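Below sits a lone chain in structure tokens, taken as the form predicted on its own.
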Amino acid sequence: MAKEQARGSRNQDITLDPWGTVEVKDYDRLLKVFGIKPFSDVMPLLKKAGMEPSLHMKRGIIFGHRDFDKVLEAKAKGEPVAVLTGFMPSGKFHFGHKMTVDQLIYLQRHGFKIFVVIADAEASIVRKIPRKEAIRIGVEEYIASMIALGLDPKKTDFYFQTSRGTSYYRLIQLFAGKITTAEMEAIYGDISPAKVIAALTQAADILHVQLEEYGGYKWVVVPVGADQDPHLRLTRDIADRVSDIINLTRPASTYHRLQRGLDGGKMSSSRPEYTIFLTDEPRIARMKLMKALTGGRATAEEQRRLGGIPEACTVYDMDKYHLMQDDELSRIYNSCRSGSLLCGECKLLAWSKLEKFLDDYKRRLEKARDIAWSIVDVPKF
């Protein structure tokens, strides 16, 4: 068993479950437990590859990687590089999803070929989403949202899992012979036939772009949240094990911190009261933001005397991940810490940015939905 897989996905207080609820409290410990390398290691390589670090990179939101240094070295030599990421069409598009799309846009602007899979098979077999609804959500919520946010549809390969070609499915079948039930249980814990198929299909999603008919991209990076690392470790092991059949390179990956919901828990479509969706009406979005958990003190007097704790504040998360430029973010942080900025005032600052974003986004989304339906091969059943 390869070293990465042997680590499993459970170690004392850290559990990584790509289909469940994950709250990572100690990212430094996660690096050590699962063998993920600090992203700071590759920061010097970005400039050699002709790239300036993104806001997410500079702010430590992207915190870890596996073999991204190899991808950057290949790019610096002029070799073609690609990105593969996926979305399960199980609910409305929210700001946690936007964080991944921001990374795609950044990499696309730096010459990476973008592949985006809509995991309709996984939505059907794992989440029991009706097929027609999964397809509609995939097009109108996810593909359209990505286009509205700025991903160039002419330079992006959007596809549904159940519409891919023969060789893609051949990989899934071949992969099934390279992994045991015991190994799947070590990675995922309780396993079912549906989850086995979903995991092997994700491996095919990640690795099939190396096939010549899909571009032959040897250097592929997968940007994911920390909870998705089990899929990456499985896929990297499978890439090694099929060498007797086909030559595949281990995929690289980058890891970002999971944005918290407005109550401090997981941001998820299944928790709408604590999640801001990009299609929320302004009145609803404002109400959610104003009720959000903050790092403020019990009273205004205590806040002014002791200062707030921005690290504990979900509004500050919105500022840091999406809304504020560096100088604005620094002022908010320091003012909160000093006690000169109260939580109500801070929320209004965030809302002024969020309101404008949602208004601009809504106008772009309608046009993007028409484009989305026209560019994707919709599954026939």
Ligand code: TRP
Given for the second form:
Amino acid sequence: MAKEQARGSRNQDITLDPWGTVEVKDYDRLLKVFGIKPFSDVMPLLKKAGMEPSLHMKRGIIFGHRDFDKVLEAKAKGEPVAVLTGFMPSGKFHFGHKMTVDQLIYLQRHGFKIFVVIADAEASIVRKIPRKEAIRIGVEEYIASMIALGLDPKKTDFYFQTSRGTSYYRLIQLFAGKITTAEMEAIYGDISPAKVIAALTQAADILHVQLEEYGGYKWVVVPVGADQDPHLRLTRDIADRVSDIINLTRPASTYHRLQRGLDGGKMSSSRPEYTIFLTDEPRIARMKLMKALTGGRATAEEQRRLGGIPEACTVYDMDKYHLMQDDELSRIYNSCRSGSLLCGECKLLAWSKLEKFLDDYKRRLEKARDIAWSIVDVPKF
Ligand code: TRP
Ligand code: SF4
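Could you please show the structure of the form predicted together with tryptophan (TRP), as a counterpart to the form predicted on its own just displayed?
Let's see the whole complex now, leading with the same chain.
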């Protein structure tokens, strides 16, 4: 068994389940247990590759990577670099998704070719989402949102898993001959035929962009939440194992901290009270934000005396992930800590930014929906 896989996903009481609902809490342990490298290691290499660190990199939201140093070195030498990431079309587009798209936009501006897969096969076989629904959500919620946020549709290859070319499906079959049931169980725990196919399809998503038909040789990085790491480890091993038949380079990956929901739990379409969608009516979005869990104290008097805890605050998360510039963010941090800013006022600062964003976004989304239907190969059944 190859060395990455031997470490397994169920290891020293950390379980990573890409289909589960458990949150990753201890990021430092994750680095140690699974051999993900701290992102700070590659910060000095960005400049050589002609890149300024992105907001997420500077703010520690992107915390880890595998082989991203190799991608940056290749880019510095002028070799072709690309990004591939994917979304399961299982609900409405929310601020957690926006964070990944912001990374794609940043990388697109720095010359990375962008591939985005709508994981509709996975949505229907693992999550049992009706086909028509998965397709509509894929186009109108996901692809349209990405265009509205600023991803250039002319330079992005958006595709559905169920309408890609033959060579992509050929990879899935080829990969099936290179794995054993025991390995799949070691990585994913409880495994079913649907999950095996979903995992191999995801490996094909990541690796097929190196095929001639999709532009040939290139370095590929996959930006994901840490829960997707089992798929990355499997894909890296598979790339090694098919080398007798086809030459595929192991993919690199970067890992971000998933933004929490507004109660501090998981942000998810299935928890709409604690998740702000980009299409929320202003009144609804405002209400969610005003009720959000903060790091404030029980009384105003106590907060003035002791200060708040921005690290524990989901409003501060919105500021940090999406809403504030560097100087604004540090001002909020310091005045929260010192007790000079109270939560009510702080929420209004966040709301004034969010209100503008949502208003502007609404107009851009309308146009983007038409574009989205016209640029993607929509699955037939
Ligand atoms: N499994 C991913 C999810 O649950 C979606 C996905 C499919 C994906 N193919 C991918 C993510 C390739 C990254 C790379 O959201
Ligand atoms: Fe959060 Fe702002 Fe309250 Fe501090 S003052 S705990 S950042 S809402």
